[in-house]
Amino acid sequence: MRIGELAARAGTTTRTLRYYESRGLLPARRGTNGYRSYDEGDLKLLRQIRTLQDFGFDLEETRPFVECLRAGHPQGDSCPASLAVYRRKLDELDALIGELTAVRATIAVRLAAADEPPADEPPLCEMGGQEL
């Protein structure tokens, strides 16, 4: 198939898919006629870096992937380096999240606290400070 229709069959663009093809993500294949040559294995790649990407990967990280469907395997996670690039994944994630855990906190902690305010003092209107 040509540029055109891969593109059309991957949800992305043909200026997408030179970007992959310059950074050696996609086969740069050409017909006798000189057009780019796509086949369903390459829009196989284009599905998996599509959904890794969706997930929070970016186009680096998806390479062990394409790596690995290209080798033969029938899924692009079924290789060491795949599986790598997953728990690097899993342990940034686990880091983030920790992070989120603690902003969350700090700020339930000054919600609560900007609920109350202080019984001897008289509550301020939010417009301008004034009392009520």
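Got the form predicted on its own; could you also share the form predicted together with another copy of the chain?
Chain alone follows, minus partners and molecules.
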């Protein structure tokens, strides 16, 4: 399989594959004419990368998963290094979601305060404008 077909089968572009190769993530064999040659295993590796990328992983963070697959494991997350990335990502996500939720709440409050300023006298009970 050549680069165009692999790209199409993974729903990506040839540019992306060459980029991954340049990063040492997805090296390719070469045919006699210099064309890159890939097999089904490469497709699996590529799909692993793409899935993680869709999750918001950096390219470098996908490396342990790819190496795990290349080492013969059935799943990219069968290796300790991959699981470590998972855990780190969970922490990052929790932190990020927490920050975003706090910002959301702040904005909601300010919006409510500006949307209904005709409060000459403050109401007795103020509920937070939760809308999530």
